[in-house]
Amino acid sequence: MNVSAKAEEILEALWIAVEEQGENAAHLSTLGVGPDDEALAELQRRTFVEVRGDRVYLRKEGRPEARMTVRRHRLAERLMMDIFDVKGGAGNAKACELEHLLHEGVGTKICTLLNHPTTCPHGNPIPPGKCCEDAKRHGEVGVVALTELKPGQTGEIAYLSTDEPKKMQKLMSMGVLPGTALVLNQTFPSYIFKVGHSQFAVDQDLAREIFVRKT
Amino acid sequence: MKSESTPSAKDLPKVILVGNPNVGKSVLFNVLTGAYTTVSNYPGTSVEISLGQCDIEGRKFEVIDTPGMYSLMPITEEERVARTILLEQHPYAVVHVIDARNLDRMLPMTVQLIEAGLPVVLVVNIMDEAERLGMKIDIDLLQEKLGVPVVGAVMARRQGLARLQEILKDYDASRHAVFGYAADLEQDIKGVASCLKGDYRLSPRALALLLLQRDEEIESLVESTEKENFTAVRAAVNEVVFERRTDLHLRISLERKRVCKGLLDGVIHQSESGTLAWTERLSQITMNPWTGVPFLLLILYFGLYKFVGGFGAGTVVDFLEGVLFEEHINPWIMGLGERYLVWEWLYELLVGEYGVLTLGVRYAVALVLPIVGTFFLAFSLIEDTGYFPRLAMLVDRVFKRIGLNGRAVIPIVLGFGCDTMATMVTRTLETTRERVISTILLALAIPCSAQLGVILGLLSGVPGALLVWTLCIVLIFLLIGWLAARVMPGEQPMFYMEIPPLRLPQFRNVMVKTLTRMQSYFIEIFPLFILASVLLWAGKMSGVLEKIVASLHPVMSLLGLPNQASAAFIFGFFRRDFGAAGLYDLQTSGLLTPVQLTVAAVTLTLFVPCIAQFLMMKKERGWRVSLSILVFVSILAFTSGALLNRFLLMTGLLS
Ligand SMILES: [Zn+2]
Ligand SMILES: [Zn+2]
């Protein structure tokens, strides 16, 4: 059975404190719960955590669950901000609601859709799931924005995601078309890539809207 | 444009050159037309087009070189002009020039042109470079598949010219290939095309495609031609557009690409023997920020400082001004004046201190022309190497901070030649916001070559002054740009540009461009010099000038400058370089300390644009915007000058 939403929040905060901030435990007040909080009791019952005085320790048994909670939260953030385009506070709030729905299969599907992201929009690491490990083992590469390529890498243009028809037409008439092979030559100060024997320069914003399949 | 072509030229059969930028179109134009060329702006735009005539075995043709276009569907002003020419002129032949190396990428436009029912001749240019890359192109097979004449060429070496002339001599446009798209798309195109009843230059098929892609100009053209029937056309178009709302543009592009792939099947043979040419290596150097910035500084040093500043503003000006005018022309004219001009006012008007001949003509011919001329020569030379797109990508990030994008580098650089002309060129920028911001920056912080020449000459004698001046101007340029970008609402500009290969400029091409720019500069500016002289003369004779000059005295004391300097500022409005030259006089008579000189130079550089630039601003941006810029720039110039004066005196720098 899954733990409750409240308990997930606690595990998440605990993981961040212990794994990412190098503490050995978290204070009750940092977790925002009282000593006889119901969710905390639930976690103790499952032996996921241990409470000594006003400090909460993450037990070995609770680690996998905590790790997955953090993963789900950060995947939810990516989904919100990259796909639904809900940014800032609203994005964070929605991500917090959404993360509790991403169990099992759903999380895997979203992770694959997002091409197994390694960091959340705030730059914090997303603990890899089984899907990520599998993809890595099989050397799968999904579709990524041009900004994810390194100079010298090649790819095939998968799609253009710009919402401005004019810009899209411009790119297409210059020969930047889905199905065309491309080589990235340079990433700073602008993105320079070669299509056929021609070179193009685009800025970072536009490079984010050109999606390529790495080859 | 019209006035320059001879009356008979209108009746000549028209050969129109079209194609992407950087495919050697203007080289072809030059070898076709020889010496009979006029370059001018297309009516109502800032887009340059070239007209010329060619003679093939006694038959005369008018040749029109259009601005670069990527497809029949225009996005930029250049492309719009190019298409308007295709729509409005009645072409005898449309010569589509493409780059052999990018045959696959450029052929879709050939297909579009043929589809439009235009009499197309395809010139596959730059075959030599393609061969170097290991490409072999079967021109005969391509011709057979396309159904229009195809010429393989290296126009820079006149290869293929004879064949093209032979084709043009008696071109038969009746042959016509039709390229089929996928059945479903084909049906939609036919559906819309069959609704069109009017008589058009372009084929119904091409029109239908453009209508489906929501081309507004074509829409209004069809609306005015079809009249009542347009409702039916619109309904047919809207239905398809909605049905295919997810991917129509993409679908059409991909279909064209598929058609081209079929056409090129067996035409291109690519072997893996391509070598990295030295131009590629140089290109990498110019684009890598670590080597590109030093490279830019080298260009600025040799191109601007040494060639324009040293040779143009130094050697040539010294000769024209110092030797030709001071020693020969002026004494002779003044002698004549003293003998024949008995009325003092006339004497003053023609050969006096601010005389039309002694001041107006002398400044225009001896001071400004050599500087502007050498600048335009350097600019055209650099332009033809293909360096500017590289510079644009290099500065894009910095320019984004000031609300512009890399493309704006071209008007800004041109501003160092002539701000008036550069203000006009801001038209080519995509958004109003970019246009206004670049207009402000041109008015404020970009000294034109004439002014720059004098300022460099003035300040180079004082150690450190040039550095302080440069820092001040760069700082204010960035600061005001940054503020303007924050204050002015509007979307962030996007940057995308094709980077053409670097190439050696063609001598003739560079000369034609330089002379054209100098000519239009002279036609536009020369009358203003004369006008300025007359106004100054009238001011002097009536005593108004003295009053205005006196009214600036408090401002001068604020800047810590001697009262005589106010004359330089008044002149500055008539021509920015007049002002700088006024300082030159003060400097040579030893009236300025290094601090005063620097403060005056900075203030003058920032100060009000010259009359010509102001009028151009008014024309481009309207009264409200241009007057606001005028007031803003004046206040900012004097404030910065006063602050700089305090700062320099306090820190004891330069003194
Ligand atoms: Zn996050
Ligand atoms: Zn995954």
The other form holds:
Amino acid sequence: MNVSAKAEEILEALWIAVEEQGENAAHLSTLGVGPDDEALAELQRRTFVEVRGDRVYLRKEGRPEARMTVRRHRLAERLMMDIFDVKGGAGNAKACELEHLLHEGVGTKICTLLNHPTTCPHGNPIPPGKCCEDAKRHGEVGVVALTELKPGQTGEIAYLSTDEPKKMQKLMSMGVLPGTALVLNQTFPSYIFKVGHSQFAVDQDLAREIFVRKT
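What I would like now is the form predicted alone, since the data block earlier showed the form predicted in complex with the partner chain; can you produce it?
Shown below: the chain alone.
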């Protein structure tokens, strides 16, 4: 059973204090909880944390869950800000809501979609998952810009990153939609690719805004 959302928030703050800021524990006020907090009690029952006075210690039993909680939050930040273009405080707030849903393989799929990022939009490290280690070992990448493909390579369009309505309309009118298969035929002087039975040409700037999953 997953820990509660509030308990995940505590683990996340505790991981940052201990692993990234070099503290050996975190004060209750740093975690935003009191000694009788229900979520804190939940973590104590699971032996994930230990409370001594007004300080909370991360036990070895809680380290894997805390690590993955931080990973889910930072992947959610990247998804919100890189893909959905929801930035700033709004992006962070949405990421806080989304991170609690990235269980049971969803986080792995998002990590692959994002091409296994190593840092969040704020530059903080994203703890790698098994998918990151596998991709590194096999030299695989997840989603890349169309400009990263070579002539003859195929892919499935993952998403379009442009935030300009005219560009988006142009791509959509060409049938360049997420989930569509394409074949790249040429990269110079323009990028020429085939979608279905039709062939299209785009310049390098537009090609950089088409992200594909290699097939």
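Since the structure is predicted, the reported quantities are computational estimates derived from the model, not experimental observations. C-alpha atoms forming the largest set that superposes within 1.5 Å between two forms make up the rigid core. Positions refer to the first chain, counted from 1.
Rigid-core frame, C-alpha of residue 171, shift of 2 angstroms or more between the two forms
Shift at residue 171: 2 Å or more after core fit.
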